[in-house]
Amino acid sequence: MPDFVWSSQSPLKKALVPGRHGAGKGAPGVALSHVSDIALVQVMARRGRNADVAKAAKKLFGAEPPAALKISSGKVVTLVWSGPDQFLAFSELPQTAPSIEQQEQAFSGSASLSNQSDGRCLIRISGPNARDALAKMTSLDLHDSVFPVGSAATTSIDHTAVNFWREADDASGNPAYVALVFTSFSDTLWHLFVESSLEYGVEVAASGTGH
């Protein structure tokens, strides 16, 4: 019987296109990038244990659980509101991040995890047009005062559903978003965002990278 080896792969090795495409003057308007090798585990309090699943989080990821419609940061991991009396524990750091175990271990009898580690990508987008480029595919308000940094939602996007959240600007000081979306749909929401990037101009980074 023949082994069988088995790698991993990002979910839009084909899809993905580094470089520059659509509007060729100045600098691109959008830049595009993925992550597919995260650790993420969706937390979820059981009844009347809010306050022990917020001191094991502080405790385990040096933050607490985020406030509604937020996320907190804490060393390697960002803690992502998901709903009520849940969130995700996200890090694009899987081997420094604490592991399933590790966090069993902390949330025992006090919370309910799941593991979705490889069952999601992560989609950034951000630059200077980033807004008006996701303008065309959610019905979300973006602007600062509405969306500022730390902001989080459940939401969808072309009928998928994403976990969307507002992260630090980038260094140019442009707006920058992340989306958590299922692998599955992960390659028909790239090109959505691709498309609407186009008229700006949108660099996209090669397979794999993040920041």
Second form
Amino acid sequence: MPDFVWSSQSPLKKALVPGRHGAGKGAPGVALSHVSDIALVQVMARRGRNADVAKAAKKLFGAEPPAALKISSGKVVTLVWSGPDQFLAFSELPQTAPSIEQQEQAFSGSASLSNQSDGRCLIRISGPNARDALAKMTSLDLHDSVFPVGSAATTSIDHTAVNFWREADDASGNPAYVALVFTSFSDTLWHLFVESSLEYGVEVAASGTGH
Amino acid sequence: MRIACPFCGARDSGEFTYLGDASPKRPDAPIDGGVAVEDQFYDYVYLRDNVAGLTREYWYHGGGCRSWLIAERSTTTHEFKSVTAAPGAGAAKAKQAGER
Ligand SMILES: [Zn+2]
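Return the form predicted in complex with the partner chain of this protein as a structure block, the form predicted on its own having already been given.
And the full complex, kicking off with our chain again.
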């Protein structure tokens, strides 16, 4: 019998309050959600092994490593640029991405891998006013001409490192963004996202349901 | 103020930290080279020019792509004339930082 049993819980357990918050009664200006079940691996090419990494990624994920400031999409896994010669391999469970063991095997010798599935918290922010809310806290230019669908950036939001990218527009044609935040900072940033969205009306999804 | 990272594009200066002068070159000297080498290292570690005008300096994009950069900046106008990747930034480069 172990002395202590670890139980995993959402880093947003206290912060996330599902439902409608802030202004207005019509359609919400911003939709916020936390995707709790993710598979996330940081892949960093070793010196001079970029070509091997590209080949392995293509074979394993069905996608080339993303160009700078972009994402690339395979069947299940999205590859997100996270700096020169490195990217994040991201997928939402229960979709079956290649296991960490399969990834270790595929990139053996060509890249260093770090499993971040429990290290980061994934927050989605979308809607007609998502950009207005984000403008309060990011120095990125999110105009369509500069940051179209498929764009990615590593940046700081409220002095906190964030991997940030733009997904396909939501069902109503509004922009949808993803912020990957260190788990221990996610409570703080979640409050920031909610507070910044209140004036537009914000719909918070129950944890894990995505949108 | 914004700084144009060669990897990320123009970003708020708050994402970057300043290290210092990128001009001094580490002396390429034998381990026990005597007084002459000590003098070279004294210069390398302690002596800096106080330039009014263009300087070459190391900056780190810690709030972004975490790359070391070399910027040419004017100390009188704060204008950044160029920002390039420091030697060894990114795995695609054949040499690591500090290698010749
Ligand atoms: Zn950068």
